[in-house]
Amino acid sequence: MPINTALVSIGKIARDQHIPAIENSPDFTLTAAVSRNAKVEGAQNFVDIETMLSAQPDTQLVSLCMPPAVRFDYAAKAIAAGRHVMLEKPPGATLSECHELIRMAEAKGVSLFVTWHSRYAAAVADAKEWLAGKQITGVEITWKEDVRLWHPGQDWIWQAGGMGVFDPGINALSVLTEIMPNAVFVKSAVLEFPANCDTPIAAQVAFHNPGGGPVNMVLDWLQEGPQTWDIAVETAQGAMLLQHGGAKLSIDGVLQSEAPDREYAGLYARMAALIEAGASDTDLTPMTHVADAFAIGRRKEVEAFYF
């Protein structure tokens, strides 16, 4: 039987990704939507999670899509009610919140999934396999996109806790930490804050790589035209280029694979497997790198930003 699922916060990411993934999955059925301002046809709609949890005791999974600053309370209530929980990235406002949710889920015996959708891009698994055992001599991450295109009018991303350019940048970190054969650590960072914002609009981050050459990341949220989501890796055995956020893989300039977006389908397939196994998947490494960049990064004030 499909797993009854509630989707909380019906915004752009819910409509563009979560709802189609649930509708096309044999493992889930959307039974509830929770939003103060939107409704989903075919599901029972609620304005608060408490009412939904009470009215639908057979809804087993709660998938949370609201901004991270307010996500903890929703997740905690769902876990306390014995429901499995999926957390849209980034999983929380702070690492301490995330660790507490992990503890709560373990104590309650429910599955908790800290999702990193970019890890499920079509070519990421192949990139990880190719890099295994190779001597890495350098990594360059270039993640540049247009905030006005992807987050039109969303002021929360510029408020403290909104992460700014690290909202997309954490996707790059989720891929990096998935494909690298060894751990890396933030060594230095320059964070560019618009004069009227609490979060950065661009960043340059350097990592210490005990296993080999330098790892550098450039993030920019003002790129117009074609968007850039690339990870280039040089090794002693050849060069790898992962493009389009992980959808396209080339080795030594030769295309190896390219496929359309199926990231969220992969997330829900993984969630079904976790529930079946009575397990959780709670890797916080990408968020730890972001926290480290904020902790040791040098702040640089730049021109004010307006939508």
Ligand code: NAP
Second form
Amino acid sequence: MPINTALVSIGKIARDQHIPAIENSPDFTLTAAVSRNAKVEGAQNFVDIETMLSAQPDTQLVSLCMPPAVRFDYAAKAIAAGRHVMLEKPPGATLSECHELIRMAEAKGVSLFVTWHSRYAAAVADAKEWLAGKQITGVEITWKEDVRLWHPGQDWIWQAGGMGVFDPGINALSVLTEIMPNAVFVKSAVLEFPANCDTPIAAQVAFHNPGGGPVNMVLDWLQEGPQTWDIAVETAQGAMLLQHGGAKLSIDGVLQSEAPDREYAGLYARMAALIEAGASDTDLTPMTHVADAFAIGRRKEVEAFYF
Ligand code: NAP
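Counterpart to the form predicted alone, namely the form predicted together with the ligand:
Starting with the chain above, the whole complex follows.
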């Protein structure tokens, strides 16, 4: 029997990815939608999560798609009601609230999934396998996209807790931390804040890499024309290039694999496996790097941003 699922906050990612992924999953069925503004055809619609939780005791999974700054209360209520919970990335506003959710889920015996959709991009597993055991001599992450194209009119990303350019940048970090054979640590960062915003529009981050070779990341939200989501890794045994956010892999300039996007199908398959196993998946490493960059980064003020 498919697992009854409630989707909470019906915005861009809920419509673009979650609804189709649930509809196409053999493991889940959409029984509820919770939204202050929208309705989803085929599901029972609610305007608040408390009413949904009491009206649908058989809805076992609650999948949360609101911006991270306001996610904690929704997750806490769902866990307290004994439901499994899936968190969009970034998992929350602060690391301490994420740790509290992990503690609550453990205590309640429900599955908590801190999702990182980019880890399910088509070529990420191949990249990880190729890198295993290799001597890394350098890593360059280039994540340059047009905020006006990808986040039209989204004010929350510019408000404190919205993370600014780290909202997409954390995807790069989720891939980096998946494929690297060893842990890296933020060493220094420069964060560029528009004069009228609480969050950065660009960033340069340097990591200490105990495994050898520098690791650098450049994030830019004003990229027009071709968009770039690349991780280039130099090793003593050849050069690896992961492009399109992890969908395309080349080694020494030769294409190895490229496939269409199935990231959210992968996330829901993983959620089903976690529930089946009575387990959780709660890696906070990408978020820790973002928090470290904010903690030690040098702040630079740049031109004001307007959509
Ligand atoms: P969005 O469309 O701007 O907002 C999603 C929904 O969250 C809104 O439609 C609203 O739902 C609810 N919401 C917004 N502000 C709220 C507030 N202050 N309090 C309570 N609910 C609020 O954002 P999105 O692009 O879907 O992103 C949501 C999350 O998905 C973020 O964490 C983002 O990083 C992640 N994500 C986004 C993308 C993407 O391409 N956009 C890709 C991957 C992951 P209701 O009106 O239904 O209440």
